[in-house]
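As structure tokens, one chain now follows by itself in the form predicted alone.
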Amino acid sequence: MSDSRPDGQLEEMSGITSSNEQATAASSSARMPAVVNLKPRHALPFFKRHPWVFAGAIRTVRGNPQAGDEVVLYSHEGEFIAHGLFNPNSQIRVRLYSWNEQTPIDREFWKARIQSAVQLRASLFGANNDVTAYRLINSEADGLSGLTVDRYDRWLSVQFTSFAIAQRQTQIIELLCEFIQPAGIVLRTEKGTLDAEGLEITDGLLFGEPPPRPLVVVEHGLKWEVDLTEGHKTGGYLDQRDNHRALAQYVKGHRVLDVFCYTGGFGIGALVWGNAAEVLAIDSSEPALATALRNAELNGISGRWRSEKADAFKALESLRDAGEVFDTVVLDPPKLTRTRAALPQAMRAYHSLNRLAVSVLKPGGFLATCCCSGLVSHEDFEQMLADVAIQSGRDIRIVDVRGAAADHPVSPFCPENDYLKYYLCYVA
């Protein structure tokens, strides 16, 4: 690890506003920071350091704090809590860094955190080139709120999900560069994060050179195209990585029925890992399809594996009336609610898509399922999946319950990390 500063490139970045952000900084440390006190009965969660201040736990906000600027939070006793920085335009009004009253959010602060998450890979990873993709700082987990930072091969993929991490952006990369030394770094967003921080923000390569595309990586030995510039997320899915190779252990001489099949995570590694028959890959998107074709052909099994663009519904029904049977079905779906609102309609489409899985596995088949929705608890997945057992006549028993890579932790500060389930079932 170097402790120079990042050669001239960094002050050419795209996107990158270095004379705002140091007269922001200069601006924020001439006068003290702004003062937010809680309402009574709202402090509990911050004093066991849950790191998102909602709007309506607060009272009142003194001090005319702007966008992203740090503000100390106070309970509504007047005891402090914590430093954060603040966001008028967000419903989560405040997010929570610092604990410690004599640890102010600067440079300092984000070097520790940024050094410790880096650190945490090392041990993870060290100089095993057999995964050369991983997420490399979690955002809350990491206690990072609001950065998600994913590494693939020598480039860097960045996610700015607070206003406030983003007007610090130049800070961040610099850091970056410092610990990482990477090739590049590309900014990606997503649509609804720029909607509820009010951040104007466009994807775009940040430092250095941009990624080739595609770019592939290396998953516990198994080959991968991805995409930075236009692949889902930062670039792909990295936190079933482990899981895929969970599963391959089942799958031997297997018909396996894998849908929302992405770019081929689940049935490539069923092919190569556990030496199933053959691979069904059902996907609404013709790129994916024909991103997984050639990962199948660069991983040497595009002989067993086979692929269909449909909607996954109207594919599970018409496999479903035409008598089809698997050994093991996949369903890996993207995130079907953002809002509490939606979890309602979103159980109701999970437990529609595991009625029909289960409608084309065969007695004593393995149906991977799996939910990427945060709001789901495992209590409600759990539910859905013993409804369906009643309704279906079929017997499911749970053998395996797992989450993301062990790249992606979870704060026990923050349970709303813990988004990722994935439950290996037994059908008979």
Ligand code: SAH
Second form
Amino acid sequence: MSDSRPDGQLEEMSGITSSNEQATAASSSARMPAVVNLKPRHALPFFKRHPWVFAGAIRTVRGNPQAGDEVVLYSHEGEFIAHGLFNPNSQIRVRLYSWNEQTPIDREFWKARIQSAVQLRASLFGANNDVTAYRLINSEADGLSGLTVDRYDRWLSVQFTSFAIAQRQTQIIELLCEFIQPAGIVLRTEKGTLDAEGLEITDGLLFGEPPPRPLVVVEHGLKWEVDLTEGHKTGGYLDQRDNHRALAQYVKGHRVLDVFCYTGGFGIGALVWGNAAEVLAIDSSEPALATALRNAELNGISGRWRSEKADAFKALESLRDAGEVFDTVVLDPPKLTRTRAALPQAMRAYHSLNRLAVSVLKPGGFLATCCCSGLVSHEDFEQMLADVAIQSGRDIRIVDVRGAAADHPVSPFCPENDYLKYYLCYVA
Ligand code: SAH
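Okay, that's the form predicted alone, but what's the structure of the form predicted in complex with this ligand?
The complete assembly is shown below, putting the previous chain first.
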């Protein structure tokens, strides 16, 4: 290792690596990974195990690594930090995986990480058949930045959000088969991976039999139709599973408005577990509402289920103008911002949605309001609720704050991973 180990002082004097040096490093790259050197005073987050090294933190790259190649990250002073995977086409230039100098990112490494993710879910769910759909691998939180795997009964739905992980698809699929023995594995793509990672992939079957359409899974005893081919995300919103049940305990006899209902998680849970009186569900997606109705039928509560295809803002305005009131209102909008620049606009949208929701809520009702934009902090969200309370003249008290279900662990090293917020408010 010693001759590829960067010397920070030397780098500082020599500036960028000469083409001669690069050629030498490239010819030896089969034997040793390329080297990435950070700028002075940029190493702390990575010693503290944040896995994303943005291009702006990097001073030099030596050894001519190609997209997906393993690299070793050093501080400006030449101290080893971590092993990572390189992508010249991504703002996240290096994703870090192993902070142990003796543990490179090889098959054994992937195996150990996947096994650990599988063990965590076995501890959460065991042989319990009450939950048959859950997140098996949660990217950064399972030390596998760029890999998301959800289990839906005997099928797996996989998302690659990093070029390097997608490149190792065969190895990852083999390991998943070794640990899980699924009936089939499907690939679901996220919008934007071409721009973000230079990754061009399309949805499809990666292994085994195609999943039945629809596939029926169980969440705490409730049955859900999921469509692994066309459904949102990898098929459904598994992150809200425990929040569906948490809300249900407060809604007995309530008239519930489930806004952004998708396939009915909150509303159907409220009817079945919570014995709510009735649900009006709103979503702009016709296929989601059709599935929601079938889910209501599957769970025997379709008589108390009503839905409307509409834009949430417009539907809430019409309900308000018609003088309708509800005992409980759920707001679970999609991610409203992906960039910091769009944050103020997103906060205005959260504000108007919540303001509208409060306007159709009876005094002493519950508002279950969610936010899945990772860029919105708890502080931002609570400030928005405070503004809504002041402007609407209603007293808002937060009675329960929750995140994603336990199968979506959060990494203490990568707070960006903690995206989902669920606030239950008592609105006097
Ligand atoms: N509450 C659901 C998940 C909601 S996901 C659950 O717990 O499973 C967000 C939903 O918002 C999607 O179903 C999407 O179709 C819907 N949606 C997006 N924009 C909308 C809009 N302007 N009006 C109404 N629904 C919208």
